[in-house]
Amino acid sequence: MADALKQVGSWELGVRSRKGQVTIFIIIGIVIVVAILSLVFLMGQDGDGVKPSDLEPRDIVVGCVRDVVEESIDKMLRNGGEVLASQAISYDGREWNYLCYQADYYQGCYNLHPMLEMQIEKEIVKDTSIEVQSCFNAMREDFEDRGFDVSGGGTDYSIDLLPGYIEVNLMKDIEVSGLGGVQSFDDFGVEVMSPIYDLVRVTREIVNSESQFCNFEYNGYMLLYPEYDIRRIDYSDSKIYRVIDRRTGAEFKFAVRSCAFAPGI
């Protein structure tokens, strides 16, 4: 009786140690497998484990070109529609620069920049064409950074001032390649809201009827079109124009010498 005890004894010792080690491979096998989701999840914390098109390399683009798109019409609308004012008369201690001039007495102005909209389209253009490249190069370089490979094609870059927004068209091949793959991106276009060509057709009035007449009705004109501030001051044979959208507070200032009156008459 007493062997077939420690018979019994025996084998549910051997059973209690078999499912102890059962346990402790399991254990085991739990910390192996949480070790490995833990490596592959830091591992995709790298560059090389994300794709391209999660970082939106476009939004690092496009955040930067208007950033540098609004600067350029900023000075659009401070210097006439040039970058640096070409004929200008000095006033309140800024260059107020001539679109309409005569340098005559009793006679019309000649329309300086009869194209002032497509001149102005091409000013931002070769205002910004270095700045808008370094936007590509910040990026490339700030994906480089992060592990990744950049590469690309030419840039084709133009502007349409259209009502109530400038139309930035930028298209460039750009290539972004890591362990996550390789995407493409060409558009990097971006609309920036400006009131800059409603205000370009209101000064284009304001020429035309200078040019013509030698004057512009302003205060009649305001009453027709009440979006629009235009402030004149009559200043040494010329006059200083100022055209403001009351919508936003932008304002396109420029001057005209028209049908000035000869000293001492």
Given for the second form:
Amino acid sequence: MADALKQVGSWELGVRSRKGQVTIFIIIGIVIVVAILSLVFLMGQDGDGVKPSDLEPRDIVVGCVRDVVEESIDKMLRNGGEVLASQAISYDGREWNYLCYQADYYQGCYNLHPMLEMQIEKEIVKDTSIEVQSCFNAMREDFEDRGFDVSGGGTDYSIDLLPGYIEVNLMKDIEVSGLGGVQSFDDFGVEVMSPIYDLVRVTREIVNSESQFCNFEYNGYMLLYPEYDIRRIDYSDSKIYRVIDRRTGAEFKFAVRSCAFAPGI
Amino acid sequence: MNRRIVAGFEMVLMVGMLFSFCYFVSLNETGFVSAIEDEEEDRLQDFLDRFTYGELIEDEKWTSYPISSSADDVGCCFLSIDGQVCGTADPENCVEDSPFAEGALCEETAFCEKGCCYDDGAGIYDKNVLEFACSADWIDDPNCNLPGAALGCCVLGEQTIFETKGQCEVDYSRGLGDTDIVDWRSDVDAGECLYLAAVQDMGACVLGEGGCEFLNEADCFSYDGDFNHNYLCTSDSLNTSCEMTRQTSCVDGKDGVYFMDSCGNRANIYDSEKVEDVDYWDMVAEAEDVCGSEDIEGGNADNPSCGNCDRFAGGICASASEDSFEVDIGEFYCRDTSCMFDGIEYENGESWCVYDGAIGEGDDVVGSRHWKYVCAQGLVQIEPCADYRNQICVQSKEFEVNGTVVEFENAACVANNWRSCIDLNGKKESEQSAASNKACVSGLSQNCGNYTLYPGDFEKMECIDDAIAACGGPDALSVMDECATTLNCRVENIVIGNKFSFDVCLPDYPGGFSLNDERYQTSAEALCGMASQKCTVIQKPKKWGGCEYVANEGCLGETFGQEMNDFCRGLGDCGGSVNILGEWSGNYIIRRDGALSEGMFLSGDWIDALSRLALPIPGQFAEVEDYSEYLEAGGVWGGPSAPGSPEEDEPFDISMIGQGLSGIGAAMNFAFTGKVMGFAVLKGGGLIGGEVAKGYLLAKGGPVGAKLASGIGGSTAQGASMAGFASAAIGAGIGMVAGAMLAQWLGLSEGGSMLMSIGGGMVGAALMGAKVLSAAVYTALLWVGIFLIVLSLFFGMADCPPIEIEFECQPWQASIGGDSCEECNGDLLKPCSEYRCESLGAGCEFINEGSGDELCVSGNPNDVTPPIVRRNIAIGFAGGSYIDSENGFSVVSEGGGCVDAYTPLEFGIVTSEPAQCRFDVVANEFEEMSYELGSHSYTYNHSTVFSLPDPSHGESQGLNWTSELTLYIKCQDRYGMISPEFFEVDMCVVEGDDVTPPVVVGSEPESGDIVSFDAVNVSALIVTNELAECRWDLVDVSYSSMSNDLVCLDLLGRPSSVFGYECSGVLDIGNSSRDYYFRCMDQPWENETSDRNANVESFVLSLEKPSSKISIDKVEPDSDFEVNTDYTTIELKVATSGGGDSHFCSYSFSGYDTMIEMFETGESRTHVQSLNRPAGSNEIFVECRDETGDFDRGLTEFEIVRDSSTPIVARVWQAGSRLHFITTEDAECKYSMETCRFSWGDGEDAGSGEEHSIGVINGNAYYIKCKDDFGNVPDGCSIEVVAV
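What would the structure be for the form predicted in complex with its partner chain, rather than the form predicted on its own?
Below is the entire complex, every chain and molecule, led by the chain shown above.
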């Protein structure tokens, strides 16, 4: 204590000096600026862009997962139900995934992606699993930054395509312990609005018809179901399909090569 | 090969394939294989395991095809190196150890068999799926004719979905239906299902505390609400909290604009005048009772005050703000769904055809396409039919709905059947008629006299002509009858000369050809070549000098070029035709006696008329024809089914000489047929050559004179008094003979010869009878005779050789340059394509393909560099070498000297850029050169082959053939730049006595071929390298000892085949296989056989005869059977025996006139076709042919019985606490204690079989439904029972 008093005394002496006073202000200013900058920097470094907040764990995870899944759905719509088009034709500067393909001339196509809904469900899970886990990590860091302990069990994650929306089934046992005791969470499921299920149904009709009859009478279909806008472009010896949900503007894109004709014999 | 050996080999191959294939999968990171991960990879491995364990190897279809990794032939490859699954490929392009079936179509193989991938529980049925690609259940029915795949109407409250029952159950399970009772109706079609949604009983469902939702009754009950039928939630009588608003909205499944209440429920159709009308917000008002109901035709489109839209009439709910439409109230209005196009208004859903020019009758211009336009909710959408006119746009203006004719423009792009039309021309060859026709012609021709046509033997020519007409006419007629009834085909009757007329089957809408892709050029040339024909105009000397036409004078007129060009362009993109801009390009040549005859080319007026074909004809469209037969072919096109790369080489076949392609046999067949039908006689007409016509008169005059002389001479011995007069008579005879000989020597006409003979006779008589004749008589005879002799000199015989007019039909090429390329760009209604672009100029290039910014541009508009020509060093010839010279190269023999005559010489050049090359024997300019060097298209490589003529032979026949020969070559690039200097090919041919016999270079049929079982004789054709006479015998003897002559109609320098001169004859075939020996002797114009060369070794032709005629042993199905679906995939199986090596079967549902070749046929004796057939009576006609043309026909009749009845509960009784019931058939039964509409999976088990029993509690109701073996189950209950 005595040493401390001595130091204070020496401070006081210093303060009396005008020069020392200015120096102290400068130092304090620098410290404040550094502190602010550090804070800003640390916030910027926070895991995966999730900022600390006062949200509940579920809110943080669900919001994050929704964004991740929506992004994946967009990929599915763009690439004919896959993260990346696997067998595709280049048109209009992008790849159009073949859902039905026949390498030979004059023959009906093979349906390359049967059970498309299930494939898409698996693709979305595969595409988003890591990022979904990141959502939990972000939540954990957020709460740990706020002084909570977060512990969790295994993750049970699946996707269901349903009419009008996608059901994200996300079960994970989370325990958050802190000042208020322990709180448990397990259901992080969320519904993401998307017409992809309905678009896939229309796509099935198209693929089945193309593989059997080498044609899909989409104009008649649109007359019966005006909620869909189906565009077909004949390109090279393939057909480029865009199935558009008029209400949301979402469109499912894919290609078909069925009963192609040779130029001449 | 022994089947077990094959199977064993396959086993070994498959085991190895399994590992290497997996290795391949692991290596690939892109393409199709990369997608095969985890589960899919497992499925693939499981699938391949089945090969390993022989499960699939035992499949008959699989073992039908040998596995080969070394064969050149293409086949079905399971996985190609570019990642494609189940496509035709070369073995080299197939992944090592991937399943490969040589010569097989993929759908014939077990590993590429299509099936149905389905999930009964989810109600999902995917058609045409490979087994390995299916993650669910798979069955080998590509059409998914399964009970669960039937579509019905799933009623989900106010919404209805036309889907499978399984999907409906899933929808219910996911809460879409708001109840547990699945309402799925199998007896409702798609349209009715929509209607069902519109007529649902709706009403206000009051939920308490002022809440209200507008629902149907069932949904309302599920919410425990108070349902008020036909009331709106805003009804005062309901005392809800829902208020009237000025908001409007579109409603799912409805066309109109609806008011919305404050609770978010829809109210009645928007009517701006009733926004505050309390009565209008009270009860549901039907569309026909509200505003705008009188606008039946317009559907209230663009009505700002009324939202009573009707999508079919022309209006549908849409956002007003998005369309910048001012609506009286709210945000929505009835958007006009009709379209205006070209001044015509089309209703929503109407579609129509647009063309680039005239269509049909072969008038479609090069580069043109058929377009289908559609009016889709106010927007005109473009649907281009397949390019290269592989599809045509057909249109109907009305159709019938329930007996009522509705005017509605309806267009469709349908497959263009053009290939079949052209195939028909070759049918004669491929089917027995052609063979018998040839035999017939040869047989009858032999009856016309000796094997050689004597000069001027018009009678024999007529005889042969009649034989051809007799043999060819009826057959041709039947083929043309078939043509007339074949879809998209027409019969073109070409009548130019009296001996140059024929019918040909042409497509209504000729197909387009790839204009620059070299892969298709050869086949295009073969196709166009069908119209390359020669017409020989026959003429004979007039009696008093000059010539007169005997036959085909019409070929000298302008109609020859016109009609032949119509024939030519009717085949496809051939000949003189215009592009979509009406720009002309002539791609034909007319030669007269081998030299270009530009005077016979099409006139400017004719070209102008053709140019007008690029203008669409208002109101013209292709009408809908009966496509049923073609659609019946497995649901796919009835067109070509044979696989094969266009470059696939065929074994040597005389009919394929020079073509070298599969798939173009039709063209060659036609060419042959054409000859048989009418062209051969013209060739025969060519025998009356100028050099032999002189002999005609000698033959006429010589014997007459001799006979006269001998007759007169016989009378001189009657008396001495008569001796003086006899001397005079003898003198007259001598004088006449001498006169005739002199006339012949001088080449006088028939009249001149007569004068000369008479004059000679008179002079002879005067000289020999001077002693007995008076001075006056003597003087008169002498001077009149001299006068006649002198006079006769003014009647010289004209040289009247046959005139050969040749039309060469070439594939169409655009005119040089690229000035018009840009015309292809910028038309949004007719987007450019490669074909369209390339038709606008030889220099046009289609760039940015696939980028969305495709453009047609001139590839090198500033090109001023002509092509540089060099010798193709890759081409040599067996008998010598090529030596480069300063401006070309020389052809020399092995010894360095001249080349032997009749040596087949192949040479070629290479150009520095794609170019057309021509050559001639004189140094003409490019445009005037007579011959194309190689392809007519712009290519780098140009080559040709021909046989070097023998100058000695030519000179002996008065032809100007020299031993020194120079070919002058020039080339032109796409932009019209022509190589400035001639590229010269110098050669010389050995001149001197011919000491080598002719060589037989080919035959038809080939040795080893099989002939018809019924054949008594067979027509044979042999080709020699030089003009010769040929004979045959059944024993190998010398030429002179052979007893049968062949008919050799060719002339020197005019061989019928590109490989040489043809001779034909009819061989007695006998009852078994035989060997035939042929020998030939050259120089038939020589009288002395010692000057000629005959074969000392025979050409042997072995022909086999089958031990029995082809017969159909069995056709399946042949008995009735039951199914549980409306359609069934059946497998039509035909078993054949006997006949030749290859059996081809076809089928039809309507008769033997229109047969469709079966998919799996040709190789084995079992022929299979998968067919999708409706329930009911079925009749299938079957015809099988072998390569000899023999055929057998069969018919199978069977009934497909649709069992749609559900099991009936025949008896029910209760014994204590158990309820017993019996069903009328074996069935599985389940029950519920709640409702009849329980899901099958949710029901309690009630047992299987005919007798069933369940435990019951008295007083409870039991709802029982039973399902039979076919899956038939009632929508409701089979029976409802209350236990007592």
